[in-house]
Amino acid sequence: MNLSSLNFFRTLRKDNQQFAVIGLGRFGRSVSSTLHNLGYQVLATDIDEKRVCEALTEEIVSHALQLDSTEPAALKEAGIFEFDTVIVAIGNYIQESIITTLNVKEGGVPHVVAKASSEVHRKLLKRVGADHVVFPEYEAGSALARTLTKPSILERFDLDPDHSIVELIVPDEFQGKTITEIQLRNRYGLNVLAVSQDGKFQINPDPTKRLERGSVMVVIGCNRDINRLPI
């Protein structure tokens, strides 16, 4: 996630309970379940009849409806206009994506979250205007490619393209040392933002702290500082 991702959930309302779906594909379906799942009011629709019945009958939204997302007298009659946040999850087929996602936004929708397929077909979908644009597949395959790379990285949250914070296993190197005795930040340009102990992290830990096989540290910096780590 960067900077541009952390403006647009920043807008977000807190207090918004009711989420439009628009595709019932796998990434829609998850999406509407999860929400579903967590409380949240789901109208979740599709083009494809026999999908909306599947997740009527699954019971995956609060509601579904079978329309052509492409028609903006069917959205404004399904009330989706009046939605705070609309999920445009039809990723594989690009002109509807960009048709439905400018016509979501036309019709005032605040907050548009679109699915993309590939980096034109992000840009076309920003230029139309996506609040915000996520690459599923691509970033599935990104994180399960720094996990086999990667094992001790157990989470990463991404600044910019060159800086991150990451959350790492404490390296053998670093086992029984003092915070002040690894010298994070002279020999790698690192800065140590917490520690585990006793399965919960201590924030700004004391430098005279000594790190322990299996636990955990969070640090900040830069990805080629990060990847020069003994891990």
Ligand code: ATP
Second form
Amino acid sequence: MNLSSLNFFRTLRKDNQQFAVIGLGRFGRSVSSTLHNLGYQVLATDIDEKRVCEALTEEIVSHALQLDSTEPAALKEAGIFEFDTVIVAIGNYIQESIITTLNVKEGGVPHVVAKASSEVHRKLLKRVGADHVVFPEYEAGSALARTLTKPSILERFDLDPDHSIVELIVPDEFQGKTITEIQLRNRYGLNVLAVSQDGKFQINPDPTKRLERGSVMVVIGCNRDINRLPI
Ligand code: ATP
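Next block: the form predicted in complex with the ligand, after the form predicted on its own:
In what comes next, the whole complex appears, and the chain from above leads the way.
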């Protein structure tokens, strides 16, 4: 998650109850079934009749249609252009994915999320108007690499490419010391936003607060400085 993603999610209408998902591969099915289980109306489409039937039989969506999404007329007839949010879940067929995204944007859909399967694909989707692009394989791989190399960092929110808010287990070196004593601001240029205590977070903790073993702290700052923490 980062600020540009946040801008997109802020524009989504809270009362939106309907979503259209184009493509019923593993990703499209996962988005569809989760939305469906959350109680939203989902219209799923695929060019492959078998996948459409499976989605209906397994009841992962409320409605499913067979159509070729590279055909604007087919999308219009299915009412896809009336949706507020459409998810283009075609990762492996780049030409179809690009044409579909273009069609849906030209049809006037305000929020189009598209799945990319490579960096070039991501750029092309942006060029044809996708409002938000997800690249699940890259994002999952990157998150795994970060977790493997910095297991103490539990959660990370990227503000921009250089700055983040991270939630981390209090490093051994800081245990038993107060926030003043660890001199996080002077030594690392970082600010403590919160510290956990008995499973609850104390926001803007008192500088005299002692950091306990097993506690969690939330800090904000430059990635370069976060990487210097003794974790
Ligand atoms: P994975 O299943 O590995 O997660 P994915 O979610 O990216 O990959 P793809 O292999 O890209 O899925 O397939 C997505 C679906 O898109 C397939 O079921 C395919 O039949 C469908 N599809 C491909 N071309 C079109 C098209 N022109 N119109 C509608 N659906 C299409």
